[in-house]
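Coming up is one lone chain in structure tokens, specifically the form predicted on its own.
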Amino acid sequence: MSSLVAPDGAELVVHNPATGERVGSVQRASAADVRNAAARARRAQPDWHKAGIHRRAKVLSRFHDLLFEREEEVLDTIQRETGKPRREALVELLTVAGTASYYLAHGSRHLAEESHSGATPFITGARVIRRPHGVTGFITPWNYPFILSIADALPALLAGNSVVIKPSEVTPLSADLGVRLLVHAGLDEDLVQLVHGEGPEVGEPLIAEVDYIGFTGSAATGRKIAVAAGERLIPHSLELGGKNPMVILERAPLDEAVDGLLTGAFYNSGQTCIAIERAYVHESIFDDFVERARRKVEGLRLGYSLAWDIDMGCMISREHADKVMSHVEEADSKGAEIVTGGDRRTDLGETFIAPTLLTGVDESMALCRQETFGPVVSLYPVSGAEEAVERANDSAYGLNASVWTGTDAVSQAIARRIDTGSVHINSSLLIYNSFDVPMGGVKQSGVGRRHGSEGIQRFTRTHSIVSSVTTGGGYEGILSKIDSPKRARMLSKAFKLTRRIPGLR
């Protein structure tokens, strides 16, 4: 199988973080295995590109249908290596299927050859075509192992690239299943390769072999990948961390805003790049909002189950749980108030943390500015929209935000002033399933976009073709005939005139 590129390598064992049980294994790849995988992908890619987008689309269409035929297997695999609730595993499947469906419907339009204006009207013309980079590489994290390893690969494949993926060593089984489904759908197994292992051993040699690298993960690692890509002058995209704000003003529908906070902060146990980690609430409704949120949070059902009866699962590991708790404990020791939660649920397991609300968080605390990436949100009273926007923008990150005001015009005005890649109005996580809308960050939250036209065009390079008529020597013939002040003036007047005639530029 294409994912097991190192049959003689060391085994990489996968455990369920909720129960500790062993749930599977894959084979570690060496640097030589990475080079071999990339070489096979490179040999297979030209024929895949020449096959044309309609043939490529047929494979993605069959893959889309297979997702639902194998739905239970996909959900079980995601749950068992992440510990997340079943409804969240279902959302991963639906997001991958939605990505496939969107690009099947719109990919050919986004990749279509374009006609452009030439240098001069009537004499010259221009066309722009899009060519695949060749071999695209992905380094993907553990929090959404099916979405982030497979969904980005789909537009890359549809654009005519081959793909080599390094999924997280913590959650490789979802990617392995996704690749097997692609091959079952008719994709040449050399066109989609998996290489397993830790970043330094596998990620670094992968960047050295591919023509494009996409990364989702921490800002610290993203900087290293940008440097490595820059050394080779290859294009790259980085979706990095966030300290995402939510703004709730006095006319907001409070119960709905509380529900938006719970979804935004505690979905996937807060282990979401676009998760809400700080909420700015108008002081006139602050106490009421906090109390309503506390009651709702304390009603969430924690645990692990393959049924549909759980609201929030566990952290991906004990080490990550330790990191999240260190933020909470430090804030508590420095005077922040824990409204609810703030403790480990050892009755459920060492990786479970109660969903946590805090007030009184200040600049002296890591929780104030550092990404926590767990089920923890800080609540702050603000005097109004001006203060809320100022504090929302006062961050090194700029990935996502949420706005609730009760008035669309006010919400739209605030949304346009928040310095993030995306802003939700009356929602928290909608951007990820808005497939026609580009998604990504600014500042330390990354570069590049997924979804929409940019989400597939990033896997291509533009190829410009300009042309001239031959009559009279064409464009260069005109230039060669400028041999007197009179002719120079005539040419200048002609160029000046083109700006004033509609449709010529």
Given for the second form:
Amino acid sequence: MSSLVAPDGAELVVHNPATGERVGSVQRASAADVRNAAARARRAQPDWHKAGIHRRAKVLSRFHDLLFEREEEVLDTIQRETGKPRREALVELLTVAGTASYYLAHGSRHLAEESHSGATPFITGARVIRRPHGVTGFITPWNYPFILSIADALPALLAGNSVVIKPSEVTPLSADLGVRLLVHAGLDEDLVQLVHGEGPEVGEPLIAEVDYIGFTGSAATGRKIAVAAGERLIPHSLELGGKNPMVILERAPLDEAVDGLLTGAFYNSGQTCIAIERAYVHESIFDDFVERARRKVEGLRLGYSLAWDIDMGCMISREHADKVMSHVEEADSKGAEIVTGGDRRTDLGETFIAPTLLTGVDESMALCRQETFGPVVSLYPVSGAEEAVERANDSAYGLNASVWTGTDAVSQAIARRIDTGSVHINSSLLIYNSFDVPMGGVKQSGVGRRHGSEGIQRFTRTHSIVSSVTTGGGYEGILSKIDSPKRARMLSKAFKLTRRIPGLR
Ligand code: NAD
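Beyond the form predicted on its own, can we have the form predicted together with nicotinamide-adenine-dinucleotide?
Full assembly next; the chain just shown is listed first.
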């Protein structure tokens, strides 16, 4: 976005999207700055790896505690550059702290050297060691600027990598603060660096330098990242968008399901990758559900405040508000019914949009299949579980889903049939704080997983060491002694037997 760049071209200027007030600026990096940052990160990384996981964990532990000591500053910074409500800024802090806490407790287990079976019992063995990639790069979006630039960097650092982060050009200040806190916690400043700037100008040179790239953002950019990473044959992860469905069947507790819809759809003003954008509601309860939802949505408090009195904030920018409104206006013009909302709240500011519910959305409307990434939900009546599952799965995306049926067994059965990386039962966004559970997408929603064992192991490459007894020149030497049908039969019999003996395979 050129409007973010200061007239002399040297800085990115950040404005509060709710008030328009200038809240800070950061230095833009050139391609040479990116190369320089990666070179410093590469020089610093081997000693960090050699220091061992316990020394690395000490830094993360201090960082975890610092988050709470500096809580007010963290929340103010996140709020000022995103316009989000204070409690949503707090959830960003808690999620980063939760990620640190989880990997401090379980990281060394996920990274531990493993003993494995060798080619044959008794005479061979195997060990698997996990080594860091080296320099890990991150390219991150604006919707959760603190979580998405800092939380993934924590397991990468704990695994022994150095890190270079390119945060969104729209929200660089939260990442800036996160990195300062990591350095304050004792991390060498070459091990965690920021390169600020617009996507292609800074992101592309970054991919050219690093050994792993972790990308979070849109599917359109994700494709470009995958191509660039593929050119260099470096491992990568892509955490992309969604068009996430919710299923509400006739026995669902309606008021609770309405609350689930409100959180799923309007949290962070719908600017959440796992946000609910489609709701499939059993036809027998459809009108009742829509009416209850309308009443609750109209009770939401919109605005911007550093206090705790706001339920929903603004869009990240005027441009993004225009994009969201274009989906709503097109649907309206083609015959969808706006149950509530559907307009801008210019009384609050040019980036505010009323939380919106629609019915009668059809295939001719962009709203039906494209990610809207705003406070807008389409509700569709369905005849039962079969139709709900079929329509939930009928999407190019596959990130997240939510199921409400009133019966755990029914919800569990439906959850198993939904083709997304995560499915919630009686909840909608819980996955992000389920740190022990892999999270990510299928189809156009991404490649790779964060959290759990995969969320730290992805920052390592396995190094396999296989060994053999020395007798007869080792395993291959023993095999080379098979020189008659009799010996071949003996070997085949031994192989057959090992499959039958429990514990040997
Ligand atoms: P975006 O793809 O426009 O930008 C993301 C990042 O990529 C930014 O830092 C941007 O500067 C950079 N970038 C853009 N073009 C680039 C290029 N050619 N080369 C290298 N870097 C480039 O996404 P956005 O608008 O900032 O974020 C919103 C999107 O992110 C939504 O689609 C949302 O669903 C997705 N998202 C996904 C997750 C997840 O975990 N799956 C989480 C949050 C957001």
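Owing to the predicted nature of the structure, the values given are computational and were not obtained by experimental measurement. Residue numbers count along the first chain shown, from 1. The term rigid core refers to the maximal set of C-alpha atoms that superpose within 1.5 Å between the two forms.
When two forms of a protein are overlaid on their rigid core, residues whose CA moves 2 Å or more are considered shifted, and Pro46 is not one of them between these two forms. Here Gly474 counts as shifted, since its C-alpha moves by at least 2 Å between these two forms after the core is aligned.
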